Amino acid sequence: MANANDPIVISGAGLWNPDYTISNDELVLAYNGYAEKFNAENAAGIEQGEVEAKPLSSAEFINKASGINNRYIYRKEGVLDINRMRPILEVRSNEEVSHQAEMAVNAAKKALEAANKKPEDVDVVIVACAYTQRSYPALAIEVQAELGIEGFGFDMLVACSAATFALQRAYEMISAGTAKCVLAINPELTSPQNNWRDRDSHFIFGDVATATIVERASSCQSEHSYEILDTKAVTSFSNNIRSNFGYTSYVDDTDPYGEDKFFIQNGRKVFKEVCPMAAEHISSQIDALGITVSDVTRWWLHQANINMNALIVKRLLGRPATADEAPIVLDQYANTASAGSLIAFNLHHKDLQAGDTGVICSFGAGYSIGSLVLRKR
């Protein structure tokens, strides 16, 4: 049950790169080049009406639509290459541990030092992200064996909200007496599933992983931790955020790569629907918290589109925020589904002073959003 004596907390944070990143501009010289090549081998059929020629890309274009300027990258391999635009993953063994698994314990073990935590002091282990790359065993439970945690595991898929959903759970988990401490884990290995031959939606997908500690004040021994003051969801089913990629995809005899089987959106829909929906829901919640949005000194939101960012924030203060009100990280990191507003968190928090509040939001397909709001000890 919750006790005002003894809140829940967020007690650590961890932030995982990878090795690599790509630049806009070497994308865009892979990825015009990959056109240039296609239209020329396809200018028959563009000059009939039967193909539609792919159009060029430029940096420019990716800056001034999304506001991403760069990506990190799990393996770049293969990306670059216009005869294959797609990285190269290598295959493990069963028994070596799996690529999202490696990348959600690097993160958590940062999550776990800046908690001051051991694994034995973890009983659950949540990943949550937008993607998994098997079905079963749940990569929580490989994660949970690398790290010699007792108790139990669990993935959830919640596309870009998953890490604030997880986030809740951990919350409920320990208000509930359930768990005394959860390990919420975003392994975001985005590029798979990105379509690097569309212009579109090429820029869009950066990896990363994050993870976070939820606990009882009680039992806090870091530095920075932030009481939880509330949270937040809702879903709204659409379409218009969507990837078709299945195991049906064997049985009902379709292309299991074909275009829709990566991730596709109607861009417009989703800004002009998200926007006032994620702005409404942020605003709601923290009213009924009796607060106002005065009272919020920082804005860890999704990180997606810089354009969303700042129509959301503006919608909720009246006015552009400032970096400091708002930090934007998706100018290095490009979209990383749900991991976004805690990377967000993780890079701009500790220069909170007590007292101060902040909220994490994340939204996406689904339609979901998630939120929390919180409170520097």
Second form
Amino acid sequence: MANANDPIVISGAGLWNPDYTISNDELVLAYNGYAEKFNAENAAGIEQGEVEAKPLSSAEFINKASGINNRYIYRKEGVLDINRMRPILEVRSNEEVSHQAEMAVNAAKKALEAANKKPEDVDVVIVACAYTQRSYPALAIEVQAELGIEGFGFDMLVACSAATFALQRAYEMISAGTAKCVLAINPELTSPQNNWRDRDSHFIFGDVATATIVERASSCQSEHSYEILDTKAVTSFSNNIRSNFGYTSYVDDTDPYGEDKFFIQNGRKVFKEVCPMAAEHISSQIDALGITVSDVTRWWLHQANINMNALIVKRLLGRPATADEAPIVLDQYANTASAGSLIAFNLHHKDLQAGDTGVICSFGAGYSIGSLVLRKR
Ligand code: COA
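Provide the structure of the form predicted in complex with ligand COA, given the form predicted on its own shown above.
Full assembly next; the chain just shown is listed first.
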């Protein structure tokens, strides 16, 4: 149960960046090389109207339309090879730690350190992200074994809102007394599902892992902790962001690597529909808490598009937000699915003063919106 004398807190956060990065210039050079080669090879078909020519991409467009300049990538080899256009992920045996579990463990160790916790203090592991590399055994259980955690673990997929929805589950489990200390991890390995051959979406995603510890204030031994004042989630079905990749491809005789199996979206519609939904979601949540927007020191928003974030906070504040109020990380990280708002939290929370309020909010595929209102202790 919620307990005013012993509130539930976020007591530590971890961020793990992959070793490699790809700038817009590198990405566009490779894509345009691929597109020109495709167009040359298909010149006759294009001339006869049987094949659609590949349009060229531009780094200026990407920066202006999205705010993205760079992205981290788990494996860079292969992505910029115009004859491959996707990363090369080495196959690991069942005896080795899987790629996504390794990413998760890297971030988890940082969150444990920030919260001043040991694996034996944790009793639940949630791996929450947009994609998992297999269905079972759950990645969370593999992570649990790698770290030596007792208790239980499970995976959950809610696309861009997986991280915030997992924090809400953590809050509820601690509130219900079924967990004491939850490790929620977001190993966002997005690069395998990005269509690097598609001009409209090749620039969108980056890889990263974030992790968060949630516990009661009475067990918290962290320098920076945040009381969770409230959590709120909403979903509303939309096909505007979709991937049809799934385990039924084998039996429905569709191409398991067809275009519709990648991330696909109608970006314009998403922009138009999600911005008002997210602004309304947050304003009604903070209104219900008796807080006003001017009481909020920091907005840790989902990181998909800089213009979306600008519009949402302008709707909330009635004026543009400063970089300090609503930090942007997508310029360096691109869209990291559910991890974006937590990267912003990781990089921009230590300067808050006791009593300061902040809002974490994700929005994306589903549609799904998840938010938490925090107060620094
Ligand atoms: N390089 C150059 N031009 C490009 C391009 C590229 N890489 N990609 C698209 N264009 C062109 C389009 O073909 C279009 O040309 P036209 O006007 O001649 O038809 C023009 O640029 C505008 O394209 P559009 O897709 O309308 O751009 P946009 O301003 O909507 O920006 C997104 C595209 C994807 C950056 C933007 O819509 C977005 O981020 N939406 C929100 C997406 C989101 O949050 N998704 C959640 C994912 S989890």
